[in-house]
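One chain comes next, on its own, written as structure tokens: the form predicted on its own.
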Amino acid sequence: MTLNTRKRVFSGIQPTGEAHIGNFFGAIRNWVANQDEHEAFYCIVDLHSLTLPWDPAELTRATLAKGAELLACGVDPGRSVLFVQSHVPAHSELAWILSCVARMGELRRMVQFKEKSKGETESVGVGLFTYPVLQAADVLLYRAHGVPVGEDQRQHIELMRDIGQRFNTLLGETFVLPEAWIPAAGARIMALDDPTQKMSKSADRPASVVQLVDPPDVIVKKVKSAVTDSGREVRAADDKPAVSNLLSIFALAEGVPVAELEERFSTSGYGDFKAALAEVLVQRLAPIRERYRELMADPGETQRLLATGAEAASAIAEETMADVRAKTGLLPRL
């Protein structure tokens, strides 16, 4: 299968927050697999980080660290395009044009805006309100066919399809209308200390997550302190949300069905089960942690790889923007 016959996929990730096993099993692992199946564009969306209060120095550090994390996880610049959003100015240009096509009413209906604004819709930054338009530009710019996302992002994909279709109808066929590619499994890993909450980068509870670069002793401590359910039977069930979550993590880390784990630990208690889970996670994350350490010791290499990716992304983006400018009547550049 040649490159130009493969469907194009686009994924973005914010630089802030250390990646954890929920990010890896729910998204990044699929990014790595998609490199061979699709024409993949992966973007560190630093401009999106400006929609909420930020620290400039921390944003710079986090963006570089996020690039190192993705590379350590197996994102390969030789098989995909990995770049930083702000390094391709066409994202901002297209976002402005699409904001003139988007409608206030459809943006007001976005659930994430309501959640993040926390009811203070008159005092938050405009960027938080128009965030979905920039997100639409990110994807439409590369004429991507699919966007691997969680269920919570489905509404955003529907919006970018609506905006793209409206542009196509008003000004002529220009954009591919992307589809939400939602994985069947591993998309929702819950917190270790509360199985009713999704594992989150923004959580201020260190014991709730296992970060990809956690040292072995920290991983063991976090897993051993993870909450469990009443009883001592290791099985997945509605009345055992904590153990069910740990079984899901174990199954994803080892690549085996949950039923096989239930059989393996049918005569074990929670202590033995969690000790085995910790060992599996330590082994699974070891190469990621070591590669990340190497990359962070040589930041110039990560920056070089991201710059190369930005060049490749810019070439594709400019093709789209030349078409967009012509369709909108903007004076051609000499």
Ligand code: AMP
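Heads up, when I say rigid core I mean the largest set of C-alphas that superpose within 1.5 Å between the two forms. Since this is a predicted model, take the numbers as computed values, not measurements. Residue numbers count along the first chain shown, from 1. Compared with the form predicted in complex with this ligand:
With the core held fixed, Val101 shows a CA shift of 2 Å or greater between the two forms. Relative to the superposed rigid core, the position of the CA of Pro215 differs between the two forms by less than 2 Å. Superposed on the core, the two forms barely differ at Glu254: its CA moves less than 2 Å between the two forms.
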Given for the second form:
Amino acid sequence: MTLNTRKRVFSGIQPTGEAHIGNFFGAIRNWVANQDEHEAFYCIVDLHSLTLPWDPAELTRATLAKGAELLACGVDPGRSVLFVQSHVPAHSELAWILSCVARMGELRRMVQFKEKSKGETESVGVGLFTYPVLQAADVLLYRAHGVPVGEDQRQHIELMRDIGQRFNTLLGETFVLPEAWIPAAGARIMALDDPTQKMSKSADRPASVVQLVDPPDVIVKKVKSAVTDSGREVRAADDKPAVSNLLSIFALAEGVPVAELEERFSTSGYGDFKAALAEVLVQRLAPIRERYRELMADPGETQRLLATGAEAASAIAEETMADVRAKTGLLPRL
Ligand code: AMP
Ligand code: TRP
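Having displayed the form predicted on its own, please output the structure of the form predicted in complex with this ligand.
In what comes next, the whole complex appears, and the chain from above leads the way.
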């Protein structure tokens, strides 16, 4: 493959909350897979974490820790640009310009805003409402083609296409319209304690998520206490949402089809199945946890890598911004 046929990909993750297996199988795994064939930009979106009440010291800690988690998962700064959103101020500048192109009505339709504002639409911060505009700026700034994300981000990617398209029509061809790259399996991992809700970093129920850096005994405990369905067959089916979720996690962690697992556990009960799943997850996550611990022992190295990433990202971002400012009609500074 020649250089100029490489597509550019961009994705982001919020720093707050430890990454979990939903983030990993839904997104991060594909970030890692994409860095060989594509020109990849991966961003720790700290400004997005200001859209709900936050603790400044915790934000600082979590941003660095998220860098270490991503490196531990296999994001390779030799092949990808890994950086912190606030280190490239162009994200905020473009977000403002795009907020003047986006429409109230289209933002109001965003399901994530409705969920996160929990009906308190008058008292939540304005940033929670304009969150998807900043997200649009993140991707459009790099003129990325592909956005590897989980299913919950599909609507946000559709919106950034609409905003980019409107800018292009109003002011001239500027942005690439990005596509959501959503995996066939793993795009929506559900909570262990409630298969009707997605596994989420912001859930305040520790037993609902397996974090990538959970110690083995914690993983075993969480998997064993995961809810199951009525009946006793280990089988994926619409009336077995909990077991179906555990089967897809197992299939992703071991890299085998669900059908093979149904066959393997055809004579087992839920207890044996969950014990085997815990074992597979412990094995799969052990190297990530180990590498994370090494990186956190010397956080200076992670911080240096993030600084290098920000420099590389800024160079691309500045090119786009020069074009955007000109098209927008902002007077160039002499
Ligand atoms: P967040 O945790 O919201 O910062 O999400 C980071 C990335 O993980 C996004 O691409 C999400 O779509 C993805 N993601 C989050 N939760 C899940 C989940 N339960 N299943 C699959 N993907 C997820
Ligand atoms: N909103 C995304 C999430 O909650 C995070 C995000 C911010 C993002 N900017 C992005 C994802 C740009 C993809 C591309 O998961």
